[in-house]
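One chain follows as structure tokens, the form predicted on its own.
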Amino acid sequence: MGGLLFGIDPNPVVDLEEMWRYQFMQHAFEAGTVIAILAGCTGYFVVLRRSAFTAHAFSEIGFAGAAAAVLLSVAPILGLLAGSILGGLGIAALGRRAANRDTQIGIVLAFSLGLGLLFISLYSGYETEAYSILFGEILGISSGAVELTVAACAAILAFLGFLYRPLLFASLDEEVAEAKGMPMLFLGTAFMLIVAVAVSFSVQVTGVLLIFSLMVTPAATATYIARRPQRAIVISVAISLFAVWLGLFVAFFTPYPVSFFITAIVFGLYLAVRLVSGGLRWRVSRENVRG
């Protein structure tokens, strides 16, 4: 791993065979590759809904069901589903808005954080497996749960495709849809499902704590870049895939985690978006002015 910067070397053909080699790398990037899909496109959903801070919630909610799994010695991850998919139920129950779930979404989410604390002190195996929840460990994703990823991630998409159409229309416009009749109970309780789903996910690649770095960071970029959804959401896949695959390059090359890595290329993405579409609207608007 001879190179000039934290052992990459100058030709990356040379650096993508070094990191091929190892399986540990091809599960990483198996899996990546599902989450990202299924953040990209559920994270427009996210934002276009104004749901980014339930979406956070799921994944704290979620916190508590991994560390009762890890503390009753089952894996992770379907401690993550049980806990957001009930935290989705749950949140759906409170009202068909989401504009008037913020108070009691609180309520819950700092419940469920404080439950899974204390099922993290309790626990007395290994300090890495309630690290990997917190922050996520894809480098140290298994076959089984590979597997797991694609087939639920599949499963999820398929679903979305299925429903795209009036969960669209039900996000642009909430108000018109109800009045047309449509089932917003129905869409809301799907549509919180399947965020649940993905949440448990991508928490593999970013963890709890820096969730919204795959499931809003890159739709909110796209939103600035694009207007039409199908446009939009292609690129929020796109970038997802850009800040993993890179993330999981250059982590294998130093001893820094993968989710630093992701969050730090969407986070930078978005504000050079930010900046550069500021700046046509300064632009534009000042070019009015003198017209």
Contents of the next structure:
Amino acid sequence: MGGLLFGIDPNPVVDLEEMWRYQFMQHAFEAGTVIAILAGCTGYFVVLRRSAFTAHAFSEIGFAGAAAAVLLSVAPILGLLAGSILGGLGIAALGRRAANRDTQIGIVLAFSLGLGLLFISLYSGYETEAYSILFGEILGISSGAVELTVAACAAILAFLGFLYRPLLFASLDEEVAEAKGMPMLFLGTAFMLIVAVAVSFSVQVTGVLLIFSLMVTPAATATYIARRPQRAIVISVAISLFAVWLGLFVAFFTPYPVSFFITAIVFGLYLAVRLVSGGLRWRVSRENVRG
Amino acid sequence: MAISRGLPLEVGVAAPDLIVAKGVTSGYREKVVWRDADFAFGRGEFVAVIGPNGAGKTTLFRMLLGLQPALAGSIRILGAEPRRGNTRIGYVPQRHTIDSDTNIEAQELVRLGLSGKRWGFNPFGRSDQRAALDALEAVGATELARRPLGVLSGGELQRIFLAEALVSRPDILLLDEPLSNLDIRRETELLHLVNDVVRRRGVTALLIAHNINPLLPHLDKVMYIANGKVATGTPGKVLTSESLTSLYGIQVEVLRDPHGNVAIIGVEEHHGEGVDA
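I would like to compare: after the form predicted on its own, may I see the structure of the form predicted together with its partner chain?
The next block holds the full complex; its first chain is the one shown before.
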């Protein structure tokens, strides 16, 4: 036990001090924290409204935007935002009940990925750029990007808070909400825009392809733990934060990518919660059978 | 019949009707569903809306909810034009379901019936919670409050939806086929609950059903919609061979068995004729 595994000191305070000496780690923690909070909150509604596929589509449409931004020497986050917001407006226009929506989204996202591939290959720095957009590169985030991330995530979070009750109502009981005069088109569009922005910033941490690890898995896990939306959202945020913080910490001391650790942590938690809740249900049903 | 029931009003003093329709024609631009209907329902009346599929029962609800205008005639509801989002109307839509994997407590949905329209982040307050528990108690679903929506049976869900509609203390309840998918025992239970709400809270309930017989012990009025026409009145008046025959101009037979159950014969077969505008 004398040797240090990947240079991790048994005393975590020493490790944290070591980590905080680097500004890029501070930036990564700052951006990662606000992104985890936003993704954890938004993810609850993504799971409740069964919009996981839509969220994934945003990230891939955003990929085309990000690749175009790289080609034009603009910050990739701006391209991501432009791409996913455009996608969000398009999908909102289709309406929640539109038939064949999955198919249409699938068709558009395949084309977007292809377009992104073209833009990336037109750019000389092909591999590293594509890699960081597809799989995330939070460790390289600039201080300007951190400021933009914090400001935008805070604004979107406030907007989500404003919509909270009507959105919950419209997601849970669409027909009654509509009959009660709730503005369903506005709510649907506003939610799509929130998801588009949350996805764009989360892509910085997890990349386009691993977006579910922050936008879906923590919230899905939380819905197995809590039966009240507010509690589930708090748990979802806690899982996202835990995964991002621990992922950054472990990645700092190892040669492996942050996004891998984040996906592994949230997946592990999901499995554990499913096993425990499944076990409880099995025991309850067995006791019921016994009488 | 504008006399209120179950309310401490002086005998013989007529309360104003909550729903008044004069010469109403219902439908869409291309197709009239029914025409020239007159009806009025007072406070605390239990009304069954019956008739064959596609006769325009749900269309009636959509007009009362302000989701669809009348093609002709006038509707006054609570003394005003129907308008979307009227909190004094509680509504349970047809074929209303919740995804079976929704792991959210039933009382959350009931509370949203009250507070789902409020903007801004505000956690559920005590008064919301009290109102939700009160509505759940009114439908005998107190013990379901903390159960997840996804595991409730059809009858239990209907009671939760009823509580969701009742939580804002509406004056009018519109229930679109709440009895479909319920077995006879649950059907009887739910009807007793609705009747309880009507009598105790002085709520006017309109309930769409396929079969009028389980409703007959509770009803004040029946609204029979078929073949482009609407007959409204007490069951004893409307559900007779003479009244339906004269309304439809074809031979209609109302049969009664010794238990008081009725069967209407002759209108459904002609459904769809003479309906077009």
